[in-house]
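Shown next as structure tokens: one chain only, the form predicted alone.
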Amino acid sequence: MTTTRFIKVAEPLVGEEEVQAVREVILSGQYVSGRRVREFEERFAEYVGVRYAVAVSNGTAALHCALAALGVGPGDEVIVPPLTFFSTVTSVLHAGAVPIFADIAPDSFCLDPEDVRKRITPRTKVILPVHFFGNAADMDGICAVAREAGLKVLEDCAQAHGTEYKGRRVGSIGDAGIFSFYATKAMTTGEGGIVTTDDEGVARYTLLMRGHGMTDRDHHVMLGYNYRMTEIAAALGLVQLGRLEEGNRARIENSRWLLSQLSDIEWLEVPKSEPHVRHTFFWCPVFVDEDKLGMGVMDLVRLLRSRGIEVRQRYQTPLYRQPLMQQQNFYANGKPWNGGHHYEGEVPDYRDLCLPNVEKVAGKLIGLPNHPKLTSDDLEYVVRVLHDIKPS
């Protein structure tokens, strides 16, 4: 059975206000490092609840800058999750550091603090939790482990704009946070990112690093990059920031309703959300038990699409099984920590790694449509179609 109806999994919340904001920048002739970038930084810092926010060209650049600003360099170790977008790991490699994978908690899909504790060595510098799908990692547990070991915490909030943990917005809890404003995110600048922090030193370092390491037009004082956000992106971001809470409320309401209606399907596992977390549902995730369903996840994705329902299906393998990590062909001359004096530990062999919790869920998660433009009829149709699928 096929249908002409098609419900998209996500749609940007944009309108004429964004068009006008971008038009004004284009006509102004000021395209880089102007008042709109500064205003966007100030407003985003206020929204998150931090003293400083430094806008950059994308989320990966934000990760690279934040890691460097926290003192990560060649041979240092950074503890990362194995279930997220790959730039969480590649940014560690950009810094010349060593990614060390820790397992996820089975209920939140975020870093498990107890497994993090097992991965710490004298070379560990930073713990990098990802607030996955809009959920919040166990920040009490992670920060406690970090304090015990004298480590820094960098929050990856690329999927968690407006997520809260015990009343605090993510990006304000660790030593620094980063956000992405890629086109699919809860708010977008097309491409863009930002570093948030209460640490003046982190903010100053990021400002230098994003702009070629220049203190003025003629003096370069550190290794920097061209990671600047454009005025066009900032103008778009200012409007999008004003829409963020409206979109979040709709995604939360849609997701909670969907999950409540699907809890009786035996081949679907609906994740639990902690009462102290404001989950913003970048994804509305469900776990598919392929054995109970009698078909693979990709077959289910194709079936839903034939019924007019698009779903997200990413992160099919743990990141330590990506070809880049298996082959460790990071640079032309091999690993960034080659050279002996940079790294005194045993070089990790990711081919030997198997973390049980992530192995169970990788490739078995799908994200249901939950965007703000959905109607009640759309949501009811998604529920009806899923209930109609009978295990084989």
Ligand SMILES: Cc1ncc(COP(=O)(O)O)c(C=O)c1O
The other form holds:
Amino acid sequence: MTTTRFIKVAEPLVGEEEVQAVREVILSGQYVSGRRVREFEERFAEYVGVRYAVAVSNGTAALHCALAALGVGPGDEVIVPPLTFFSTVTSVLHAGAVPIFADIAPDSFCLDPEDVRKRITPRTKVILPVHFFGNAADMDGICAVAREAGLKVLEDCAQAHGTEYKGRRVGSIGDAGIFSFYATKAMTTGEGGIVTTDDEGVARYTLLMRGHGMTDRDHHVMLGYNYRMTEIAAALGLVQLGRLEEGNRARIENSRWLLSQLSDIEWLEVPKSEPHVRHTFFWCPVFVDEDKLGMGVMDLVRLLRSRGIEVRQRYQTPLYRQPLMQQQNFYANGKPWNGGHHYEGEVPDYRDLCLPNVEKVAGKLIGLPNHPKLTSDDLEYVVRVLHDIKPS
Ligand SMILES: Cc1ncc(COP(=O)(O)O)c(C=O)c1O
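I've shown you the form predicted alone. Could you give me the structure of the form predicted together with the named molecule?
Next comes the full complex, this chain leading.
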């Protein structure tokens, strides 16, 4: 089959309104700490269903602020999944704490509460579930484990703008949530992030931490950073927030249709979905059984590309196997918990770790094109090409 068409895996939903909004800021001369950031925070808080939202420069900064605001520091442990973007884990290190990996549930690819329970120690402070690919983690299970052990829950919603769990938007269920507005996300401010919470103390701490720990021009009361969001980013965010649900609805519809057409392909597994989750399909993930296909995932990706279809293929390595985690060269002068005066636990040796559910899927998941600009003809073409691939 030869083709001249090329179906991209993702395309941003942007238009003249964004251009106009940014132009207004540029001409206004007010680039930071203005009304647009405040309005964006108010509108985003309302969208998620929380009392407070504090905008920052990116999702990683949001994670760093939220962890610190929840009281995480040197000597503490935070339980994280090994299948996520790396900064879910590095933000724990930025806070001076120790990431402890737990396994994922086989269908949702999100943290498994039962495995989390096994990894709790007296040093555990926070459980950090990621709502991966637009799905939702088992929040009832995670919150129950957290309650029993007296822990806080921080939701990483960087891939799940508008995802719902039992009728509540993610980012409003744990003690705090974070979102990213990086260029490829369901809505973007170029770079940007936000912390969502009902806890006034967490919101106040994040406000201080994002702005040099400054209470006024001349008073610095805590170790802060420059994590501010610009007015330009907030102006973009306000327009993008208005488009978010249109994009979500289209991605959900496209993904559900695609997945419904693929269940008879033997070498491909469609993940089960939970009826109480509104999955927003940041990715439309499928699991590739390389043995049944008789081909490696990378060869499949290349084959699809040659047929004019781009797919997502990331998160190939469980994060405990990343060179940084294996070598533990986190800080120029060593590890925060190596001196012994802060950290009382055993230094985790990530080289020993092998979590079975993560190992099964890492590198075997691909994300199919599902963005709002796809036509039904494009979607039918994707389904046809996938059916035409015969196992060798
Ligand atoms: C799950 C997850 N967490 C955190 C981040 C970090 O966000 P950012 O790239 O805005 O720093 C990302 C995205 O890139 C992500 O996908």
